[in-house]
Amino acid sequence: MTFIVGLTGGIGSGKSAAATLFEEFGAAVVDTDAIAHELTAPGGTAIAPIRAAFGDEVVAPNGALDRAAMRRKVFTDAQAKGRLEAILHPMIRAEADRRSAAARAPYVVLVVPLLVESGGYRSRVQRIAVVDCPEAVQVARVMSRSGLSAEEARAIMAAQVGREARLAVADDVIDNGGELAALRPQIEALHRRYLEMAAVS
């Protein structure tokens, strides 16, 4: 059986930077956000059912999901989020499972931003690693990366589970509150630990 580490963290915590380092050290990385983007790109397999559920106004002229239009719909209609997730989540999980099983690496890092919220992932990973940083750092990173206001950044964070809830499920905590250089030795140490665990699993 493939040894799978679930990697999660709030927006702006540095999940992508951590995943990149795990990949450098030799892990296979399966990113559920990347899968979601593929499914909702022009010609993606999720576009037809999304169009059927929400209409043409959420599909951009190029055939991709119009994320801004979908975001507006989800924020104004509480049930829209559930309908969208009912379409996307099974597709994302199926593809993540397929890629994890096909991986030719000592272990897989499965990047799931909403790992805690979506519940079903706990039973599919052997270990949960949480990338953590102070909320003020998250806000600053989201603002500089996405050009959002502090209020918009905090609204996104408020829609995710809190820092305490993530830390409560963590087997391993990766501190990314400081400089990027401080991340590498932590990932390297975890990589060695996961290699040992994968060897005996």
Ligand code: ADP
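Positions refer to the first chain, counted from 1. Everything numeric in this text was worked out from a predicted model, so none of it was measured. Definition used throughout: the rigid core is the maximal C-alpha set that superposes within 1.5 Å between two forms. First, how it differs from the form predicted together with the ligand.
- After superposition on the rigid core, displacement of the C-alpha of residue 93 between the two forms stays below 2 Å.
- The rigid-core alignment places the CA of residue 102 less than 2 Å apart between the two forms.
- The rigid-core alignment places the CA of residue 159 less than 2 Å apart between the two forms.
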The other form holds:
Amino acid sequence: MTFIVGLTGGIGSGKSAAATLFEEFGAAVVDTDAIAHELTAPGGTAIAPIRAAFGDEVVAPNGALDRAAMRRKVFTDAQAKGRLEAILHPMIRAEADRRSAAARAPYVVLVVPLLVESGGYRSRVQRIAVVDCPEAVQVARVMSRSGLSAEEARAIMAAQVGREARLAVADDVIDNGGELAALRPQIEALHRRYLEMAAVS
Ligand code: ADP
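Having seen the form predicted alone, could you now give me the structure of the form predicted together with the ligand?
Shown next: the complete complex, the earlier chain at its head.
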């Protein structure tokens, strides 16, 4: 069986930075956010069921999901978000399973931003690694990466579980409150442990 580590953390905590390092060390990285984008890109397999559920107006001329139009729908129709997730989430999970099973690496790092919030992934991973940093640092990183205001960054964070809840389910904690250079030795140490765990799993 493939040994799968779930990698999670709040927005801006440094999941992508950590995943890139795991990949450098030789892990296979499966990113659920990337899968979601592919499914809703032009020609993506989620487009047809989304069009059937919400109509042509949520599909852009290039055939991709029109995110702005979808956001407007979600804003005015309380059930739209749940219906969209009911289409997308099983497709994302199925594709994540497929990629994990096909991975040619000693183990898989499955990046799931909302791993703690969404029940479906806890049972898919043998171990949970949490990228952690103070919330003020998250806000600052999200602001500089995305040009969002502090209020917008905090609003996104408020829709995610808090730091303590995430740490409560962590098997391994990756401290990314400091410099980027401090990440590498932590990932290297975890990589060695995961290789050992994968070998006996
Ligand atoms: P996530 O994937 O969890 O949203 P990212 O890995 O994309 O987070 O990191 C968020 C932003 O902060 C990115 O612009 C990234 O380059 C930057 N970043 C990540 N870790 C650090 C760090 N230790 N020090 C400074 N900037 C960082």
